[in-house]
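The data below hold one chain only, encoded as structure tokens and taken in the form predicted alone.
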Amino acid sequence: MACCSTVSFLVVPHYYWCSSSRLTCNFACSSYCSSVASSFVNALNAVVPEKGDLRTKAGLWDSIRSGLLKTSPMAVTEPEIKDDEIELEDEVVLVEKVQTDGTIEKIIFASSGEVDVYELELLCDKVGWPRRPPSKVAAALKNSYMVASLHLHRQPPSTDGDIPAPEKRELIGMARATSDHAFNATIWDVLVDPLYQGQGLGKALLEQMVRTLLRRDIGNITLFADAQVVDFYRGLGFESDPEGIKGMFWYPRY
């Protein structure tokens, strides 16, 4: 699964303060891990104020432009992240399973640490993406607020005693954000080995990434999509055009 660079559709995800009820989740939860999901919607919760605590609805493009509800009572404050949280949200398992041979085998999210740009570049030839210059890439995930990757860690059966074999490491999906770091975050560059497509992967790396934003306060999620991938975002919550709102573009008449 990927979606390109080129892009036509504004998707917005249903996350968004309402005086009505508490927030539930849109996400079409994958075979992966059904407690997951269920954790996910607890955490959305966790940051949606109880019913009554907010005393009207703002328009979408009244909160994407402020980030908060114009009469909202709520005061603007740091969230408070305890250090567990923080590494909690830090790495993901997703999968775990023992090989025939002894091998184990995660395939582990993460929301930090490093994405090779030269691995990122062949996992990219996999997906049939064209090739961008490593330099400009290099400065595109320095930029990011956030690279979350899925990586696939391979752990041999010792051969010498209680000596480990080297453990390998495989990236196999990833997905960045750019940000404001108060309101806003865009996602870009979703694309997973199409080795591992079809297994949920895409769904978990949108779903944790969505999750860990929210953790950092960030209300507003935005990504564009191709057509053929605009039902995939819309099983994840995400919603084409909200209130008629369009994506615009401008490019270069030379």
Contents of the next structure:
Amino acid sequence: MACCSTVSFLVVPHYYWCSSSRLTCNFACSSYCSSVASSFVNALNAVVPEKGDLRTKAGLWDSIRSGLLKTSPMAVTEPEIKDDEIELEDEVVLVEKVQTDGTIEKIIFASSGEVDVYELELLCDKVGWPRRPPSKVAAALKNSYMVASLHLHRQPPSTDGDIPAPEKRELIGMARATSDHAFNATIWDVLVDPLYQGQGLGKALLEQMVRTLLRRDIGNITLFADAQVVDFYRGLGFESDPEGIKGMFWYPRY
Amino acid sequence: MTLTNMLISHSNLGFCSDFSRPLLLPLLLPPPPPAGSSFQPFVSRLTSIVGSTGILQNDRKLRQTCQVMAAAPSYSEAAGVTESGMFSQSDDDLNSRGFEIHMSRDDINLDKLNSLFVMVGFPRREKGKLLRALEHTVSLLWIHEKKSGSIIGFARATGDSIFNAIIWDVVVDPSYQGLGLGKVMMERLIADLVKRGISNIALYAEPNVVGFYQPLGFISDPDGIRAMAYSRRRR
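Can I get the form predicted in complex with its partner chain as well, since the one above is the form predicted alone?
Starting with the chain above, the whole complex follows.
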């Protein structure tokens, strides 16, 4: 974690259950970069919800919340315990920055797949990728095992006292993976807005994605890399032509 | 896309038309002829209808195409996949030698599949995980050997069903290798993917089988693209 006078970088995992009636834990440690925060993060990393155990976890969140949060209190409601496994959704704040005018900017990684096809189309234009029919893109995203995104969230300072200004959200990066949900996953369509390249966001996007895939027990994570990005993926732990295995394409169209 | 191409593109009826294209007056076209029937009446029926619209009266290539199609029921499935437009061995050929092609996961026996995996040196997969993998597989093919009742060939493809597909787990029982069954499976799997409109079909080939995939139309590292896999060892 790096600190500087005007910008603070902190990787903080949010654990929340994506439903209005579920337990929500939303904490922000803006401009706070210290060992206390890191141990707090480690403690939270160790907290894994177990089925039927959410009431005891609520106590833990309460004590953490009262001790550390400076922002407005969040609602802690009794969670709905479903019959099937409770899905853990990860959002990771990769970058948090407070501008001089008070605007809060956050770059958030999410693997929940909430990508608007038209926003994606704009992003693809920016990197010079050919357009594809939006309906097909929507279907392809829906059929993907994981759609990871980077969004830039901008919250301007509140002009009306208690009422916070609306937060604006912009898609600045995406990657998706197809998989058989058991053994193999293949990563496709990795892109980052040129304006935000060179900051390590692509690296963070892939790292989070790989971490999520490994957590879901997908052992074989593969991809096809264009010649100019092979080194980028090597740096992330990918090996080219592993054991001499070659990637082959059926009558490829260049 | 020429009209000829449109006509020979994916057709579920094995017939010289594509009913989804309004240009072809689908209501007027007769039902497909039964397999093995003489192609002459078929061609004349088609040209009499199409001829009346003045579109294809003189299209010699189309006539030739329709002749081939009428003669080989498996043509349209293989169209665009094999050079001849026909599978190297037809379903009937295979049946007469005791091999049944299946492309549904419904009656697949996981134990028999695992036996096949073990025979070729793959790890035996945990059944729950294997079932989950098959449920999220876009297209698969298995060969049932009638006498022994075992599965002697398997191949599957995963993907997003729209743009990309990856072919995995292409295996043939060592006792039945060298009979062209690998090619039989690949032709059909690719034809199925092409029929679904998937244009990008890829796979990861071990060095000793790159030569097997090349004649089937696969090119390795096209345009410098490299296959990569995450390696936990390095972490």
